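In structure tokens, one chain follows: the form predicted alone.
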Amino acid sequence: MQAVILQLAVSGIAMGFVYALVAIEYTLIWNACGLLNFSHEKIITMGGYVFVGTCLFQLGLPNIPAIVLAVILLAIFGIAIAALIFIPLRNSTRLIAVVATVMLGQVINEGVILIWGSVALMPKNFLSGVSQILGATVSKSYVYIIIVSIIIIAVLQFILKKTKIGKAMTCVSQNKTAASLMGINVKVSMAITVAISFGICCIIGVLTAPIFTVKQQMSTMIALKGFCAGVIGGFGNLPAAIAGGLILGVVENFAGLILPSVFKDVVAFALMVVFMLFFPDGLVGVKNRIQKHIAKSQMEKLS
């Protein structure tokens, strides 16, 4: 039983990090452009096809160079999409922005079919095998997902807090007009943010390729649950999005001990509905409520 619990914990944390990465790339574009990117599901799929179909199969690159090239190509694609769609639509109505990103997803999906076909692709000898952790047999793909996700989150936090570009991105996310008045090139900052978001989508596609195989529907549930993670954490807040993803991944995995496996995917949406009903601001709102309660208690003691 202990081995089963450990297996569920590791796989739950791994998938939680995947949902957290999806929530992060959602949040980055939301903060930078004020848009919800409903095409990110297809961008993740595109990243998987670029990595496996082009970099591994067609170019024959080793795994690491293939990953680097795929991320660079998706980042460049993100800059182009930012210039063509996200930046021009930043001041448009929400309906127009939603329709534009949905249509972008359809264009990407059709492009993927035209370039790589509709046959599922599977990378050979990539993140394969198992590891023994405290007597439990765990897939190496889950271990790599956890390690890579932690590195990505740490690097992203370093960029946002310690670099000039990252500080500019933060300023733009908070107030675009004030950032422009301070001499920050808002359009360039938005383009860089979108490029990072698309790069993260590519990494998600790479990490999940051995688990789901590379196909048109590989990221459907990942994208939906990543959105749930963002809602649970508190939309627009990166640390909360990470926490929301981890909570969602662990809860849905352990729910399999109680519920039939067919209901596993329902857990994420049920949890999101509960948070929307009782904690509409997500974990951020819960934290604020606790802080207000503590402050109120301290004031009552002082009085």
Second form
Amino acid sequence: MQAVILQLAVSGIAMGFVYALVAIEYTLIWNACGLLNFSHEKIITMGGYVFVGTCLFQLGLPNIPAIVLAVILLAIFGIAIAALIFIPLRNSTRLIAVVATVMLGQVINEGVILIWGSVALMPKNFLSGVSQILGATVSKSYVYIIIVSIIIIAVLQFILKKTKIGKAMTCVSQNKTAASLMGINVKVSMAITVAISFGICCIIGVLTAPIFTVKQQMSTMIALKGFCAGVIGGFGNLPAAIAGGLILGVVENFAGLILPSVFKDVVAFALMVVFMLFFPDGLVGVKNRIQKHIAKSQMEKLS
Amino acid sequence: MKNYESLVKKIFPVFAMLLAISLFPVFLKNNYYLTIGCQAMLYCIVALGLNFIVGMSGMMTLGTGAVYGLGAYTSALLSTKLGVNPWLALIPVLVMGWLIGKGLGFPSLRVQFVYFSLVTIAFNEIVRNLLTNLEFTGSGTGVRNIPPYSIFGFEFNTQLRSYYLIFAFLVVFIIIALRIAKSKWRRAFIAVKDNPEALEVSGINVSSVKITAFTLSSIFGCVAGALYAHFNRYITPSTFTTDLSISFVVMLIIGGLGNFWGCILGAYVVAFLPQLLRSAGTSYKLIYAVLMMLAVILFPNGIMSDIRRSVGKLINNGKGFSKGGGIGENRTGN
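Just the form predicted alone so far, so send over the form predicted together with the partner chain.
Zooming out: every chain and molecule, the one shown earlier first.
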């Protein structure tokens, strides 16, 4: 029993980090351009295909250079998409913006089918095998997901807080007019944000390749659950998105113990709908409300 | 008399269009094109319904595929498992549409724009997942051997017969949609998008208007789904994906939001354009997707409204801008 629980916890946390990465990736674009990137699912798939199809199979690169090349290619692609679609669309109607990003996803999907075919690809000897942790057998890919995600989150935090580019990005996401007055090139900053976001998409595709195999539908579920994670944590807030993703991953995995496996995917969406209806600000809103309540009661005590 | 003339002017294009649709099988007797023609008419019905939410009330729903699917499954399961007459099964389908409308309308009162799209996507995924995994919906294999509609022993079992059956339904729904487009409901729907505060000040309940829009839309969608089930006679959950919901919204945007003619045009474009592009070979889907994306980005007000504007300019020949008071016309601003 203990082994089972540990196993579920590890895979739950790993999937939670994947959802958190998805949430981070679209939150970056949401903050910078004010667009919800509905095409991120296809971009994750594209990342997987670029890594396995092009870098590993066609170019025959070793694993690490292949990942680096794939991430760089996707980042360049991101800059192009930002210049062509995201930046021009930032001032249009919200309805058009949503549909345009959705259609962008369809274009990418058809392009992927045309370039790599609609066959499932499986990287060989990549993050495969199992490892023993405290008597529980855990797939190695889950362990790698946890480690790599923590590294990415730390690096991203470093970039956003300590570097000039990151500070400019934060500034743009908070106030575009003020940013441009301070001499920040808003459009370049947006393009960099989109490039980083697409790079993270590619890493998600690479990390989940051994679990789902690289195919058209590999990222449908994680992309949608990434949205759930964002809603549960609090939309537009990076640390909250991470918390939301972790909670979602663990809850969903343990729900599989109690509920029939049929409902495993439904749990995440139901949780999201409940949060939308009753806690629309997510966990951040709940935390703020509790803090306010405490402050109020302290004030009452003092007076 | 003038009133009568303007009425004729407004009704005439509708008649011309219906005549064109009804004569379609005379020219293209190919079963393949008839099937796509049927599909286009079903899309028309869904688009006319969706217009109340997306076009007029300005709420972006991406769950129409699930509404369509629930309608199809309700009718299909009742007629295969319980042996209910498909005509009688339309009543539970209407009830289903009413329930979905109430259920989806409720979150629309509480959540804002993009979040609402997310809720509807979640709804679509929940429905698709349940349909795929539950035992009594036939799991992934779907429902087979669905009986066709029949009147006094006359079965609508060929493509041509179903074409005219669906056409009859389309006429009914077009009449309903046109009547609503003339009523106070349409004005209320548009006010929900443009100025909800003013609506409240005028003593109209915004929440009930929103829920009405949803109920109407999901009844349209559910009935179209039921027709689809009995026309195709075989349904699988893989049809009712988020992609289907997206293409419903694309129809509206291609045609022009809130525009009656736009719905019809959009539905026909989405149904027929991929088939016309097939000659381009393996890349036809990519070309189709690129065209749709460009249409959305370049013509955000819809192709139809641009056509209308240029035609109006031609007719008036510089006498000023046409009033654009067509049926169900609503110029979409920001």
